[in-house]
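Shown next as C-alpha cells: one chain only, the form predicted alone.
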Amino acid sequence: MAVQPAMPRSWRRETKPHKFCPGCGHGIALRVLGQAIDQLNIQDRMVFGCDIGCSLLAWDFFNVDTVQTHHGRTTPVIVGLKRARPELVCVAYMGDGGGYAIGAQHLVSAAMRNDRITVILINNTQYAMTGGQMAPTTLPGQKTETSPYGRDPDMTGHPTQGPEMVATITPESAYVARGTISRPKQLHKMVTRALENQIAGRGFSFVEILATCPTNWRTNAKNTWKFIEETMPTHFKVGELKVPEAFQAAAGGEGARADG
C-alpha cells in the first residue's frame, strides 16, 4: 500500500478535513501552495490574503497571517501591504470573478507596476459559490444558472485568457504561468516559482490554476476529469508564459514552457 504524503506543515491541522465541496480543486490548489510554502520555509514571513466567493473558505487554511478582503479587493490589500512591510511574502488567493471581473483593474494596475507579489487564480469558469452563473471564464457553449443554452460568444464575449493579458503587460523580471490541478507536479513547480521570484524582488508573479467544480458543473467523477483534462485546455493553454532569466539561466537555458 502507497504511504500517503504528509500534510503540509504550513496548513492548520484543526481546520481539517476544509470546507471545500467534495471534488472542489480548491483543495489540491491549497496543498501545492502549502508545500511550496514548506519547501522555501516562509511559514514565519507569509501574508496569504483571500477573496469573497469560495477562495474565502481559504481564511483558516493554513498557520500563516492571514486577512480576507472585499470582493475583488485582494490584489490591492496584499500590494498595500507588501509596500508596508517589503520583507513579507504576500500571496492574493482568488477565483475568476475576484481577479476578471470586479477586481480587474486592480490586477491589471498591480502588473502593469511590476509590485512584487504573487497572485494566485483559480479558474474553475463560473461563479461557484452563488449558484454557478456564467463568469469571464465560461467556456463558448457553456451551460451555467444564467447561460442555460450555453455562452453565446457574439453576445457575452469569449473566456478571459488572463495570463496572456498580464504577460503581454508585464516586464521581462514577472513571472506568468497557467497550472491545473490535474498536474500537481507541474503546479507546484509554477507556484514555487511564483513564490521564488518575489522573494527575490524581481517582480510580479501570476499563476492562474484550471480547478474543479463538479457541484455546478453537475459533473460525475469521470466527466468531471474529462472537462478539466480534454475541454478546458483546448481553450486555456496550460505552460508559462513568462520566465524571469534567473530560470531559464538555472535550467540551463531549456524552453521557457512547461506543457509537460
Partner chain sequence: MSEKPITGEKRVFMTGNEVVAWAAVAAQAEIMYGYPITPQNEIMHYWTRLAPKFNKTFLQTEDELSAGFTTIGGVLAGKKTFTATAGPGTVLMQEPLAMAEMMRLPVVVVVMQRGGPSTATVIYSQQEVTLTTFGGNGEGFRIVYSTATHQDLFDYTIKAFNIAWKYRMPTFVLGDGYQAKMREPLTMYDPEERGVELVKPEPYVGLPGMPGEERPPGHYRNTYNTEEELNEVVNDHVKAYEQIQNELPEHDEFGTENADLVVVAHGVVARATKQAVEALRAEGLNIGYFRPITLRPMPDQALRAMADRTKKILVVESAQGQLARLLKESLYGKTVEIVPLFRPGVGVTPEEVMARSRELVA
Second form
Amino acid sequence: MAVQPAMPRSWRRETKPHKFCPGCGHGIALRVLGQAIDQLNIQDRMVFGCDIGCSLLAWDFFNVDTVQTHHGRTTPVIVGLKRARPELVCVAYMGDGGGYAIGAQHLVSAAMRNDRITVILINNTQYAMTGGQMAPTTLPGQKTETSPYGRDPDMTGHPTQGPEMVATITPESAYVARGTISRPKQLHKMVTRALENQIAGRGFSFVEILATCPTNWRTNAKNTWKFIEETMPTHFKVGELKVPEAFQAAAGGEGARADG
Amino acid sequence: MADFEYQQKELKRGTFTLFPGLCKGCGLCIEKCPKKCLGWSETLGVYGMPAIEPINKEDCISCGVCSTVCPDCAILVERYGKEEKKKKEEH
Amino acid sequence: MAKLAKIMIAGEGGQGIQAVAEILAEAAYEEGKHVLYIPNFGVEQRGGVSVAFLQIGDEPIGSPKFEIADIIVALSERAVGRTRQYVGAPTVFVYDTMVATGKVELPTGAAKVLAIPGVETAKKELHPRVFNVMIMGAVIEATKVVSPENAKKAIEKRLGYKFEQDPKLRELNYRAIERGMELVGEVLRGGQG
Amino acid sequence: MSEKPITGEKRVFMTGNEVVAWAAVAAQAEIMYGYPITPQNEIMHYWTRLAPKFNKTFLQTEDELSAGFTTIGGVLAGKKTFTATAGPGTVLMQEPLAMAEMMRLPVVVVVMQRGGPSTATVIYSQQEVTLTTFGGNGEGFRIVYSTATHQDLFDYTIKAFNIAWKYRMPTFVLGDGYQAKMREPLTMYDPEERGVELVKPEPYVGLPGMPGEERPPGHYRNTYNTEEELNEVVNDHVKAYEQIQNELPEHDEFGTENADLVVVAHGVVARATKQAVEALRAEGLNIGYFRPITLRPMPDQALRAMADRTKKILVVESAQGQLARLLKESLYGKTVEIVPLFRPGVGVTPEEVMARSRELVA
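Provide the structure of the form predicted together with its partner chain, given the form predicted alone shown above.
After this comes the whole thing, all chains and molecules, with the earlier chain placed first.
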C-alpha cells in the first residue's frame, strides 16, 4: 500500500486538499479536532456544525454528520440538536465574527445555560471570508479593510476577551480555554478536554483558537508566525481558564498550562 | 479512493514524505523548522506554487515539527525504528 | 343571529371583570350553548381598562368582533369611555352609581341606560370581594343567557375548594348573584333610562 | 408516562393558544423551542405544563433567531419540533426559516399575528401574510394554513406536522391574536383513533453506522460555490413545490355558482365574512363566499374557476391588500373586477361586509 498522509481517520480524504487558503490556521485546528475525534472514538455519534465565514468551508471536511448554518447561528442549531439528542456529541465551529459579533447572544446564552455542547471558535482577528474587515478581535492599531488607519479602541472598542467572558458566566462544570495553532500538542489537549467535558455531561465547553490568516494579514510565512506567536498573545493569553475538577484530579493536579 | 502522490526521502533519522497534491506552498513549515533544513522545491504543489523539500538533509533530526504545523497534512515524518537505525549505521 | 347575546363588561384592573366573564362563559358552555369569549384587546393588559367580550348563542358564532353590544356593563369612568363606541339602538347600558357622571359623558342612543348601586350594595350588604359576582348576577338578569342555577354551578366549579374551607363563602357568593339580579330587576322595572 | 394525552372525542372550551399546545401534544410533537411574544405566549405556558407529563421538553431561547435555529437543530436530530411567534418575532424568524426552506427542513411554526408594522398591537391583524408566505430571501417554499376557528387550530396544527414531515417543507399555522386569546368550544381527539396517520420523523444526522465507511456522512449546507450549483438546488425545490401546488391547496366556498359577487377572506376575517354572506343570501341576494385555507400554495385552480363564474370579487382583510396581492397573482389574466375592503390592523364586522356587499350588487 502506498504511503498515506497522516490524516485523522475522521477526515474525509475525498475532499482533500481542503478549501482553506495556504497557511490558514483552520487546517491545523481541524486536524487537532479530527485527532481528538479519533482518539475519543466518537466519529459515529458526532455532529459537526459550521458557520458562515471561512468555517463554512469545512461543511464536507469530515466523515462526520455536518450541518452548515447561518452566520452566528451554529450555536443555537447545535443547542437544539443536543437538546433533542443528548447522546450525540455536538460541536459548533465558528469564527470570531460569528461567535463574538452576530452570534454573541447565542454564545452568551448557551454558556449561561451551561448547554452540554462544545464551541470551537477560530480567532484570526478579522472577518476573513468577506475580505478582511474589522472583527471584535481585531487588535488596537491593526489595519483592516474597515479600519484602514488601524483600529481605534476609543471609537471601536478593545479586542473581545472571549474565553475570559465565557469563563466568567459559566458554572464550575464548564471547560474554557484559549489555544493556538502554533502549539498543536497543547491545543490537542484542550480540544480533547472540551469534548470529554461534553461527553461526561458536565457542562459547556469552549475553546478559542488563535489562528493564522496570511491571506488577509498579507504576511509571508515568517511574519505570519510572528503575528500569531508574538503580537496576538499580547492581547490574547493562551491557556486554560476553567478546568472542571474531574480533569484536575485525573491529571494529578496538573492542567494543560499556558506553556503546556 | 485515489492515493495521493508522494515524494519520499530517506534521511539520517527517518523518512521524509511530501504529498505535493496537498502542499499549498504556504511555507509555514520552512519558518518553523528548528534546524532550518527545509526549502522550496522544484516540484509544484496543488495551487501551482512551489512545494517544499528538505534541503539540509544532514541537519534534519526528524523532529516532525514541520508536519504538525502543516495545515494540509502534506508532510509525513517517520522516524526509523531501532532495526532500521542499525541498518543505516552499518551501511 | 336572533338569539345571539353580545355582552361587554368593562372596568378597572382588579375589579374582577375577566373572572366574571369567564364564569359566565363556562356556565353557558356547560349549558350546551355556543360561546365565544375574548378577554382583552390591545396592549392594555397592564394598567389599562379591562374589557371582556362575550358572545353567547344557540348557533355557532361567526365574527369574534361585533359593532354593537346587546348589553354593556361599565364599572368605572374610563370603562364608560372605552365602551361608548359599542353602544347602539339595541344596547342596554349598565353603569355603577359610583361612576362620576360629571367626569364622563354617558352614552346616548342606547335602548336603556341604567345605573345600579353595585359597589355600594356590595360594600354595605355583602362584601366588597363579591362585587364582581354581583355584577355577574346583573348580567344574567339583563340577558338571561344562563340560568342562575348554572351560574352557581360554574362558581362552585371555580371556587369550590374555597367553599369547602369556608361554607359561608358559598352562601355569600350565591347571595351576590341574587342581589345582582335584583338590582337590575329593580331598575328595569323602575323604567329608568 | 406514555399514555395518550387525549382519548375518544373530547368537547372542550379553551383559548386558541391552549388548543395549539394540546394539538401539538396530540400530533406527538416532542420539543418546543420558544421566545416570549404576545399573543402566542400561552402556547408556551400550556406546553410547559403538558410537556413533562408526556416526556416532552421545552427550551426558552434568548430570542426568536435562536428559537428558529434550535427548532432546526431539533428537526435535524429527527424530532418533531416546533416554535411559535408573532409580529417582530416573525421578522427575526425569517432567517432560520429561509435556512429551513433551503435545506427542506420540516419545521412547524405557529404564527399568531399581531398588528404591524413593527410592534404595533397585540391582537387581530392579518398583516403577517406576506411575511409568512414569502418572507426570507427566497422563493417562498413554504406551506401556510390560515385558520379561522379553534377547531381549525386543532386540526391544522396536527396536519402541519404531518405535511411538514411528508413534504419536508417548513409549514405554518397562521392564526392571530383573536384566535390566540379567545375561548370557544371545539372537539379534541387523538388523530390516530380517527384514522389520521401520523407521519414519523426521521433524523438527518446521528444515523447508525460509521459515516464515510458504512454510510455516507450527512453533509448539509445552505451555501453554494457556483451559480449553477445553486440553480440546480432551487430548481429541485421548484419541482417539489409544483407537486405541493397540485396536492395541497385547500379552500372553503359556497354560493359561488353564477354569483353577482363573491366575498373572499381568510382566517378570522372569514368568520365575519361567512356570517355576512349567509345573512345576505337569506335576504335573497346572489352572493358567494370563498375562503382560501392554504395561503401558500394558494388554491389557484378553485379561485380561477370561481372567477369565471362571478361578476365581482370583494376581498376582505385586516391588512392593506396582502391577501389581495396573492389573489391577484392567482387570478392573473382574469377580467373579474376585484374590489377591496381593507381594514389594516383592525377587525372586520359582518355589518361592514354586508354594507359593502350590498353597495356592490345594488
